[in-house]
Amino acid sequence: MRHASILSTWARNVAPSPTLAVDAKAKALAAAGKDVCGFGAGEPDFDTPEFIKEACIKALRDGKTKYAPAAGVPQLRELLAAKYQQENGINGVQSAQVVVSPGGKFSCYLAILSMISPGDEVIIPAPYWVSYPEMVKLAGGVAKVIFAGQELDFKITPDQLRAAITEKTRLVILNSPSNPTGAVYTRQEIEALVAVVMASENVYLMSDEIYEYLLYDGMTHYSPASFSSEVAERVITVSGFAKTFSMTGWRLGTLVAPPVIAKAVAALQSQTTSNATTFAQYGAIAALEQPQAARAAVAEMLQVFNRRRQLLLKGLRSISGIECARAQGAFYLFPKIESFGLDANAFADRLLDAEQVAVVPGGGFGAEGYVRLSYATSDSVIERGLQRLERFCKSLG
């Protein structure tokens, strides 16, 4: 206890990531010889495409092992600027507005850190990605949560957003496709939320688009910054290479923002991490320079994810007591389990102990009564996990 008292306010109050904690516990059980069905990890189970790995290997052999500019390798920033103009429809993006960071998580944190001063409010729709409130806390801000449950398809309404904005509101976070729910906002829904933001002076939007390519059922992704030049002046777009190209361990995040914000983010990065790993950025360059190979890799993953999504959804809906919405993006399902009379933590702990099935409790996502299952795992794990989950639920009555 004496040692705990010397820790900073930030270190004492920040919560560890529950998703990483569940994944670590599941891996420890597996290492001990247990047959664990893991639905906790938020990363694709595919390997990084070979052409991306080869580009990184070549960069190493070519001596690309020194410091890079803090905001990223110029060639990569130029390619990203072109990508956001051509694919996302954000007009006039310049490479100076792009910052490459060591991971999409750090891109989000730098966006928040660049905008939030102590006491500023950040509106976060729930269910939310576990790290958003903690990032706001680390910046000295106040997280203001708006909840949208299954009855709202896990999507907040303009009226909810309008009611939550105060004179202290500085930033609104939007994540579509969503982690943990897989919900995808339509263009009309995003436009309605953006209109509320634009009607509020000095309120900005952080659009987390890390799952932008992982869409099903004919859904389309829309970047809020593409709606108009006026809107683009109020939007920070964050993304990365982790989910799209199965590059989670590469730690490459991206950020596109108005020039003054991008410059501030680059300055913050220069004093924290210096730059994202230099040779890894050449793998990302290959992903953007070889669009045909990139599209083929994404299409292959999507086909498998879609099959798994439907397999897991059908199985969950067949279990008495579980309700589950049909996710249309990312690689998660977010079933409601409150009918069993256990809070989500107890449900997840008992499920792991009794049946060696790892799920993430919804409390960490701001949604008690739900659990998150990732279908970024094999068909066999999904099938065995569903059998065990059904047996566990029956044991609860």
The other form holds:
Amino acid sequence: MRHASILSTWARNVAPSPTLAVDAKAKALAAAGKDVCGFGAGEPDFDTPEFIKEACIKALRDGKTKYAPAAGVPQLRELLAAKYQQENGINGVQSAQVVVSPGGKFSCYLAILSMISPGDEVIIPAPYWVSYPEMVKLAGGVAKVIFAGQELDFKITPDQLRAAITEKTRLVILNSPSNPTGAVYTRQEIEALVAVVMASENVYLMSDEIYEYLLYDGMTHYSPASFSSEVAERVITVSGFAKTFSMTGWRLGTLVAPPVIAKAVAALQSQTTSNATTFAQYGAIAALEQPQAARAAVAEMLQVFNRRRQLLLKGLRSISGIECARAQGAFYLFPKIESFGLDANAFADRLLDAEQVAVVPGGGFGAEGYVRLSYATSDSVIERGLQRLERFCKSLG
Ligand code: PLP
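Form predicted alone done, so how does the form predicted together with pyridoxal-5'-phosphate look?
Let's see the whole complex now, leading with the same chain.
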């Protein structure tokens, strides 16, 4: 504690990531020889597709080992502009509106930092991805959380959003498909929320679409910025390569924004990290230049994820006392465990100690009474984990 006074407001206020903490504890138990069933991971358990790795290796051999322009390698920015026009339907995107960052997390942070001044309010639907409120705090902003539980399929309503907007609101965050719930908003639902945003002057929308390809049950992804050019002027679309192409360790995030915001984001990046790793960007170029190979890799992964989703969902629903919504995106399920009379932290701690099953407690996602399970793990872990979870729940009575 002797040096605590040297810590800044930002360092004192920021909470460490609870998802990484669970992961660390589970890994420590595994290292000590315990047979852990881990449902904590926020990353696909597949390797990066070979053709993407090869392109990066070639880039290294070709000497792409120097600084790149802060906003990204021009060829990658151009390919991304084309992807957002053709695939996501956002009209007229120019490469100047695209910024490539070291990870989607940093893209989100810079988007927030570029628009939020101390005291500004940011509306965050809960359950939320753990980092949004912390990023808002780091910008000096105020996070205003609106909650949509299982009874609302974890999706906020236009009335809730309207009621939360004040004169100080600058930004609304939308994340579909969602981490931690796997919820996916329909086009109609997004349109209704966008209408509320558009009715309030000076309010912008950050649409985090990092799980855009990870959809099941015939769901379709919609980018709000594709609705009209007026809407596009108020939307910052954030995504990345991590979840789609199993590239979490590559650290490559993307952002598409109105030119003024994109320019500010690039300036912030130029003074903090400079560019995303140069040769890694060449792997991303291959992913976009070979859409057929990329699509095939994603389709293969999706098939496996879908099978595991159904296995885990069926198993969770068969355990007395657990309620679980049918998530239609990402690779998470978010069951309600309230009926056991333990808070989510105690539930997760005791489950890990008693049965060596790692789940993430809902508190860090703004949702007490729930836990998050990732099915980015093997069928065998899912089957064994479910048996242990059932035994644990029975022991709680
Ligand atoms: N957005 C959401 C909702 C996420 O779940 C994550 C990662 O867990 C990210 C953004 C950032 O991903 P990355 O920084 O690995 O690209």
